[in-house]
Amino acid sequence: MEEHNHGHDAHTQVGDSHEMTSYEKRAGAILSLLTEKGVVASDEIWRAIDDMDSRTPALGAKVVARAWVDPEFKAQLLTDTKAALTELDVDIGSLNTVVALENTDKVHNVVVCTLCSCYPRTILGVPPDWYKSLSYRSRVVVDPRGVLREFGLELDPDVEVRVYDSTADIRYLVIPSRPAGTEAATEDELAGLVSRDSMIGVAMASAPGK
């Protein structure tokens, strides 16, 4: 498993209820103070929230599809992900670092955030509830194959499974393997085969016609 220094103090801890955490309360108080002092207008805050809410996995799927059809873009995506996303006019917002991981016949990557719910929202949208659950966050680290099996993904024994821990500073995007039989597919058609779960690493990209 990749080891990273989390720095999760700036993030909301995942709880088992909908009660506001101390971090959420603090964030609300800070926002109120900023608007009262005229540092930022409330409509600017709501525009930012609306923009974030509008993000969906379709943006990440567009990135994956381009990587499948453009070897030069994929090479750049794997070596300098942020620069490649910028070239594709993908706004990653305040993310400091985002790293693309390529799944192959020999290596399968899966992403988790063990301490909270760090996630590349700017390119994948809102994280699924299971990603934030204590069960997934704790179990995928110690038994990744077992967890993947519960998602319906059975990997061959000779495939190496690598678990990457997202942090406040580093987020990950999994580039799933391109499905067979898609040689004649258009880029838009390929994007339609890419799911949110495949870009987290708990699923494969869909086969044509599935």
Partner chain sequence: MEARFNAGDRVRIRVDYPAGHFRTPGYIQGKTGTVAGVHGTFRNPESLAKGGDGLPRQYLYLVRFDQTHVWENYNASPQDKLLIDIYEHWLEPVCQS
Given for the second form:
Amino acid sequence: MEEHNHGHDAHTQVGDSHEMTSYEKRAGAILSLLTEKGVVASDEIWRAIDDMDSRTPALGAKVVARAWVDPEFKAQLLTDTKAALTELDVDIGSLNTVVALENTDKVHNVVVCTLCSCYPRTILGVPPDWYKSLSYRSRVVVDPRGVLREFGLELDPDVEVRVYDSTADIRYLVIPSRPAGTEAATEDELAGLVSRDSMIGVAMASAPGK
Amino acid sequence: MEARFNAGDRVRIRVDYPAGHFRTPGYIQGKTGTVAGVHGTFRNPESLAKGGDGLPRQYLYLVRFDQTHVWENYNASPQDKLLIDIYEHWLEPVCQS
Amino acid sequence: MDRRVHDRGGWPEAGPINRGQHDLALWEKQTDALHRVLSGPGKHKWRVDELRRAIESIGRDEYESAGYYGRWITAIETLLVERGILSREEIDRRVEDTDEQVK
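Taking the form predicted alone as the starting point, write out the structure of the form predicted together with its partner chain.
Full assembly next; the chain just shown is listed first.
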């Protein structure tokens, strides 16, 4: 069963072509009631949406690029992730503890939350749909190499695959390996090679020029 | 309060399906792993989920498992690992033989 | 032992991973924002753990078909009703009123 099937059968045609699901209607009803009663202010909701929109994988990419060029920063990132992020002026919010995991040619880390969809949102933005899908949550713990293959990543049998199931208060950020041929790249150019998926562990950082 | 376990200790995950909310996946219950790290203490989500204060705080551990131990049919590389964050009250010591 | 519906690790019958992506709709962002505002500083109506508990109490069929924010808004409704902030009836009524208006 995939994630975006509509629940219930209460579909109503609204306006031009927009079909509202029963969930969308209930969300609208709840929000308007809460605003009328003064439980939430419309402003507060918009600010929260702005905050959500402002957090993108570019934040994480900046962190990874710095780790690639600055060994001391990387060492700190791996031992005290929060302090390293603070040094880079990356605000992780008050919610979670973040731990960075380094991918090397010997070890490949990949992250999931099988129980819900925990994700380091403050530094990667909202998770992709597939990360929240029941299929990914079910399968990556039991068949990580098969799942990675679906993402186009074939790992050597000698590489140790470590699946992190983030079940608690810790959020994990994967530091992908620095691609070969990037010795002359600037930090900004390097950040451009760091995809969201590479920081979840289902992809490598891109090769330069691709 | 001191952590009951240290990195390197062998632990077994308790088998339990208490009513209410808990954060220990079914697939890892009854399995044996090794403490890979101690994250520190956190409020207990089982209490927080009921509107409680989450106290006393619980130690949270990173526990490492061999994939070949967790899944009977795991036939990929034998060095592959699963790492899961587990609260102390879900861990039982395993006697080293 | 019955596995809970949200406890998906190793769940059998899981198919291929759909890597299609949709932009979050406004109501999905509003739902996300509602939880963060209501559980956040100054409000403290509930904690994320309670939201999870409410999500986990959704029945299996609905859990699997509702989608991510469908589960969230269902759980938010549960918590609002639990706390007496809103009643099921007034939410139903508001949904009906909105339906009337668009007819």
